[in-house]
Structures are given as structure tokens and as C-alpha cells.
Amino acid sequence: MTEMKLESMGLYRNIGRVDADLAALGVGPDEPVRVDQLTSFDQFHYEGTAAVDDSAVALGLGPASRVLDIGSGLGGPARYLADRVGCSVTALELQPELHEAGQRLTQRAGMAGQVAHLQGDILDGPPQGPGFDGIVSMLCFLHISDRAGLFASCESALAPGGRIFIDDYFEIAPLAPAAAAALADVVHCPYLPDEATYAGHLSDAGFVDIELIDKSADWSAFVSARYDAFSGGRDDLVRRYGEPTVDELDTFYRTVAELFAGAGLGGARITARKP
């Protein structure tokens, strides 16, 4: 997917918390969960489940529809969708320690029946089977610089009609040396389009009605905010996480918030229809 080893991303090592964090909840590491708990650490993107809920709504999802999620992390926005919606989704990620500790979360919450969860890369080309009525992918594309690869497996994954809900970065501005580097370094971000490139992406994989829309502000208040929760909880998630993993997330968290309040880094809400 990514020249970049993605496990070495701070948000991405040391996946054992997550059983710190349901232990915080009073659930034992072989208890059954319920979706609603695990909410609060299983979604890697902004916004948590309000992005996911604005998804469904995109593309028009119903209990009958078929879901593809692009790099689907602990499978928190798989889960959510299938639970709140009733469809079914299969839930791609290319990094097999996050592959796998969905898919416990996955069978702990009793969701197996309509999540299926599958470890891969999307850029060898979609999963088998007839075409997805719809594509989800939160926050995973800005580790892609193969955008003309990665697009034309989406268009081979949808059904004819099939649509597409992306959030992902976009440049409003060249960013300076320091920010590209701690883009590409702390975020294993590689590829930065503009507006343009990005739809002209799109477009030349054979999408239609492509929509952008400017998320800057929003994320840039999202993760101002959760770097300051996070900051002010420290001692709290050292007794939790233990201080090394802390220190991981603190330098990706505030990284990330200080690379928003700059002023090249820009956020994109991108929809698109196959024909």
C-alpha cells in the first residue's frame, strides 16, 4: 500500500491497549462487548461515529446493502454501520496486528454474521464477489501515492451505482519543509493533492458526480481538541497504556494538531458515484 511500514505510526503500535481500554470499562479480555462500548477508541478517524452516521446517508445504505471498508483499522466504523444500519461490510485492512484484533472485537460483540473481516491491500485489487453497492474509507487513503491504482480497484469493487465516501488530507497550500517532512514521517503521509488533482483522480478512474467538501476547520477543531483531552488525562493513560505507548500517541496527537493549525494542510469530505 505504502512504501512506509504503517505499523511504526504511533496511532497504530501497541494495539494491546485496547484491552487496557475495555478493562477500564469493567470488561475482561474474553467478555462479550457491545458495540456502543467500544466507540470511544475503536475509531481512528475524526469525528467518531457522527463521520459514520454522515457515510450511511451518502451512499444510501439499507439493511440489503453491501459495504466495503478500505482500511478498516480495529473495525470500529464496520461495526457501527452494520449495527446501526444492518448491512453488511466487509472490512479491508492491510496491517495484520489491526486485522486481526478486529476481528476479536468483531466475534466478542456477536456482529461475525455481517462484518467479515479480511486482511489485504486494496491496491492488489478488490476483494472477490459481485460489486459493493457502496465504499467507505476513513482517513486511510493519505498513506496511498498510488492514486491511479488505488481508485481503479474502487471502481472495480462497486456495483454500477454504486458510491464512494472518502475522508482523507488535501493540499491548500504548499506546506513548508519541516510540516511536508512531519507529514510524511510522524503521519506516513507520502502524497498530498490538491482539490483539482484530487477530483481529476477521480475522474480518471471513471467516477461521476464528484464532491469535495472543506472539513479543515471541523478536523482542525477536532484534533486541537483531542490532543488537550489527551494531554490532560497523561497520568491517567500511563497507568492505562504505560508511558512508552503515551509518549507514542502524544507525539502523533499533537503532530497531527499542530500540522492543521498550519496553513497548507487541508481536510476533504469527497463522495463520488460509478456509473
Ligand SMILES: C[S@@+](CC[C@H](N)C(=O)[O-])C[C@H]1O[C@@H](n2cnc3c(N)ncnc32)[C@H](O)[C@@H]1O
Contents of the next structure:
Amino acid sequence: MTEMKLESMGLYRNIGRVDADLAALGVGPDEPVRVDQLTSFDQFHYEGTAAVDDSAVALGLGPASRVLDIGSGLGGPARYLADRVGCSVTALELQPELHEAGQRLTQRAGMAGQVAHLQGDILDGPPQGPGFDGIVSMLCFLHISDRAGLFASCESALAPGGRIFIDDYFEIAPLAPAAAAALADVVHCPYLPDEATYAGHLSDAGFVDIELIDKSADWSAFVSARYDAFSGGRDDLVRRYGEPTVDELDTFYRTVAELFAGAGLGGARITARKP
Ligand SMILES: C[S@@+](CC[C@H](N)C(=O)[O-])C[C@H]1O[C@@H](n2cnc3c(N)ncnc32)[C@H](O)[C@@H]1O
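Form predicted on its own already given; the form predicted in complex with the ligand follows:
Next comes the full complex, and the chain you just saw is listed first.
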């Protein structure tokens, strides 16, 4: 089980705002949508589709690949990967509201033949079936403190030789108590391993070729620019979503920007292979 009530996090509340985003693009409820119309708001990680492109290269994906996306959110990375690469993706999402919204967007995008949505907790084990060729997981593992259970599930999800691509947080230096509290309470990140500990968790689960790229500077710039753009567009967003939703998103985006501006929180891109 995941420890926190994730559905209370600002980014995950008021998911109906997707309809308002689509309406702003001239797309009515239940009308077909294109993947490229969704990408400005269905990527809940950093650096948008460029990060997903990086995952396809790192995992060596092609049209025959079978990919598991853990913590798929609205399904943005899963749809984009399937559309760009031609691979099939299983999108596993814990929160029922996000799962259902993602599944609906996939249907409207005509991608249901390539992207299968599952609602569930990765800690309960991976989907049954032949092993996946690759796992993508973007900004999900930061919500999960049981890394032994998590990486055991990931290892058993993969076929031999399969690779995992993770965007996640790590500890550069111990956080001050107020920052640690904000990270836990606002971002729902209850556990922050340092680089060596992170690699050790993966190694203990049987992964090899473990590589960690420090993305802290890039992500700090990204989340700072994201908050500036959000603040600058506040009046339009209030008209689109209503003030309570904008206030909740403001708290979330501001807190993330402040945490990355501090000395302790880092961002990492981690790749590893199942032998
Ligand atoms: C920051 S969002 C990122 C969503 C998506 N990866 C993206 O980049 O757009 C993290 C997602 O992980 C999901 N999640 C958290 N813990 C999970 C778990 N134990 N099993 C499956 N999904 C989980 C959350 O519900 C959330 O939708």
C-alpha cells in the first residue's frame, strides 16, 4: 500500500480540468482528439515529451516492443510512446479517477489498440503475462517508500534483458525539517534516498548496468519556469478552471519550485537492466 492520500495532491485534484483544457483548444466533450493536442497538459513529469523521447532511445524501443508504464497518470507518456514508436504500452495507474480519465482520452485518441489501461498498485505485483521489454516510470516512485517491494515488482515484470527507465527524486543533502515536511505533505514524497542508496535498492533487486544521471539543474530550471508561466497566466486559468483549483495548483507548483531551488532535493534519470 502507498502511505499517503495521493488524491489530495494539487496536481491530482480536479481532473475535470482536462475538459476545460480541451475546450480551450476547441475540442468538445467526447469528441475525438489527437495525441499532439493532449501533450501540453497530459504530461505530469518534467521536460514534457522530450523526456519520453529520451526513454524510447534509452530502452531501445521499436514497434514490436511491449512496455509497462508504472504510474501512468492521465496516460500522456503511454499514448505518446505508442504513437511515436508504434510499440504497445500497458499503462498502470493507482488512482481510479486518473486511470478512468486516461483510458477515456486513449479511446478518444483512437489508441486503445496500442495502449491498455490498468488500475492498480505496482506494490501488489506487475500485470500477469509474458515479461515486458521495457519499463518507463516518470515521477511515480517518489510516492513509494517500499523500494524493496517496488523494485521486486519491476524486476519480475521484465523479460530477461529488459530495461527500466525512471525519472525520480533523490537526496543531494539532508533537507531542513520544513523542506522535508513540504516534500512529504505537499508533494507526497515520504522517502528520499541518496544516489548510492538508490543504486543499492536496484542492485539488491537483481538489476545490473545501473546508471544515474543527475537532472537536478535541468529540472530546477524547468519547475521554476513552469511556476512563472503558471503565475503569469493566472487570470486566464482562473477563468478556465475556477479559483479554488488554481489555488491548489499554485501551492503545488510553487512548493516544487522552492524545493528544487533549495540545496537538498535532486532529480535523477535512472536506467538499469534485468540480466
Ligand atoms: C507525477 S504523476 C506522473 C504521471 C505520468 N507518469 C506522467 O509523467 O504524466 C505520478 C503518478 O504515479 C501514480 N502512482 C503513485 N503510486 C503508485 C503505485 N503504487 N502504483 C501505481 N501508480 C502509482 C500516481 O497516482 C500518479 O498518477
